[in-house]
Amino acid sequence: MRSFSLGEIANQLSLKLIGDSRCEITGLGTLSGAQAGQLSFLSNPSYIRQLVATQASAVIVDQRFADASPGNVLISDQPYVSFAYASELFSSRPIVKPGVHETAYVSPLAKISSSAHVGANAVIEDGVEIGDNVFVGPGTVIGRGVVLGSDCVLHANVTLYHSVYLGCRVCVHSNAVIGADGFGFAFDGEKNIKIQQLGRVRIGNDVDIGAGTTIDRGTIEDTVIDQGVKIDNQVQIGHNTHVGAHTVICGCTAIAGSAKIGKFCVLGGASGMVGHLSLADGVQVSAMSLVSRSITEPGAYSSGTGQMKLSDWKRAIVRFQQLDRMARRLKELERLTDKN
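Coordinates for the sequence above, one chain, the form predicted alone:
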């Protein structure tokens, strides 16, 4: 079990400490669930009652809430961000133990750093380049010509198709598939003819990719995921899509091909985006919304209908179907009124 004195944590996070610097911290916890020895945080004032009653040994708070904490406090202008940095101290991510497992297959034409780890039953094909301190989990398949920058983590059973490029510090979770063919077909009047997908997938530094996510390779140009992008589980990203830096894509989102997504965007869970559209920097799409036309200005956008009782929803749908007829009647009444 890892442990740090509160003074050590304060120094590492560059935070002001009010309290006992020798207090031992062995883990993290929520305000309501934390026990002695754990560190928590308050970022939302609506949880102030939980702060007052918390059993945590220390809490990261904004200066204005310091007096409300019953114990030690670390002062931060951004408590949630500071808590994120604190979580790194207690991370249980795989430890890179240099070496290649005896059951792994590694092509003699691959280049693997001596500090990298390749797990059991992994497959490393021709022309692969693996940088320093990379962790390749068991059962992972890395196709021909793939390049992995330093400090990447590929968990168990990840599949990287040929010619995929990953920058440094990229984390890919289990069962993600990167570089599969984009969904491209041409109908000749009788059948669909497959369009060969000749592009690649290029992923920048510090990208996280969730379990079961799929990112298709480009048709001619590459599919690009810029630096700092965070992608949740079970996300589908179509061919030739470009995702701008530090954008967040939540679980079960589907993005069709050739979409252009700006920097610092957020796509809520189970949202969708039609192909060949674009989002400006700073766009936020709420959960289960469909982006059906391009968005040129930053801000929050939604689509669909709000939650309501089933009986009310059925009546609303009937009214929705009547809107066109009602609009025509209104227009006719306005015309008659104007005549009078």
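Right, the form predicted alone is done, so what does the form predicted in complex with a further copy of the same chain look like?
Chain only, nothing else included.
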């Protein structure tokens, strides 16, 4: 198990330390769950009671909570961000052992940095270029002509189709599929004729892509994910979509084709967007809401009815289906009452 002195941690995170710099930190914990040897943090002031009672050996807090902390303290303007950096120290991400595993297949026409790792039973096709310190997990398949920037991590059983481009420090979780065909057909009156999908997928630096997520290649132009975008598991991103920098897309979200999504948006879990819509920068969509019209102003948007007991809900949806008639009856009453 890794461990660090609190002094080392303060140094690495550039934080002011109040307390014992030799205190040995062996891991992280929540305020309420932490044990001796662990580092915790207070970000939301409503947890102050847990701070006071914590068993953690040290906490990361804002200056104003320093006195309330029972043990050693690291002072941060952004305790949650500092905690994120601290978590990095204890990361169990794959270690990149340079070299190609003996069971992997690598095309002789691929160029792989000598510092990159290619895992067991991975497949690297013709013309692939893999940058420094890249980790390619076991069973991962990289199609012809793919380019991976440095420090990418592709976990096990990822699939990249041909000609996909990834920037640097992109992390792709297992069973994600990047570059499959977009869903485009022309109906000839009897059957659907496939529109070949001739574009690519381009992913910027520092993008995270969750397990089972699918990002389709463009029809003619490319599908583009800008730098810093964070995508959770089982998200579907249709062809020709453009996702702006630093946008966050939560799990199971379904984005139909040709969407233009701004920067710093947040799409809540299992939300959806119909095709050919755009979102301004800074739009937030709540969980399981459907975006059915473009949104030009930042702010929060929602759809749905909210949860109810089934018995109450059954009555409500009957009324929902009568709503137009109810509105007209209301208007009629207003007319009658007015006359009175």
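Residue numbers count along the first chain shown, from 1. The shown structure was predicted, so the numbers you read here are calculated from the model rather than taken from an experiment. Only the largest set of C-alpha atoms that superpose within 1.5 Å between the two forms is called the rigid core.
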query: Cα displacement of His276 between these two forms reaching 2 Å, rigid core superposed; finding: no
query: Core-superposed comparison between these two forms, Ala287 Cα displacement 2 Å or beyond; finding: no
query: Core-aligned C-alpha movement of Met308 between these two forms, 2 Å or more; finding: yes
query: Core superposition result - C-alpha of Arg329, shift between these two forms, Å; finding: 3.7
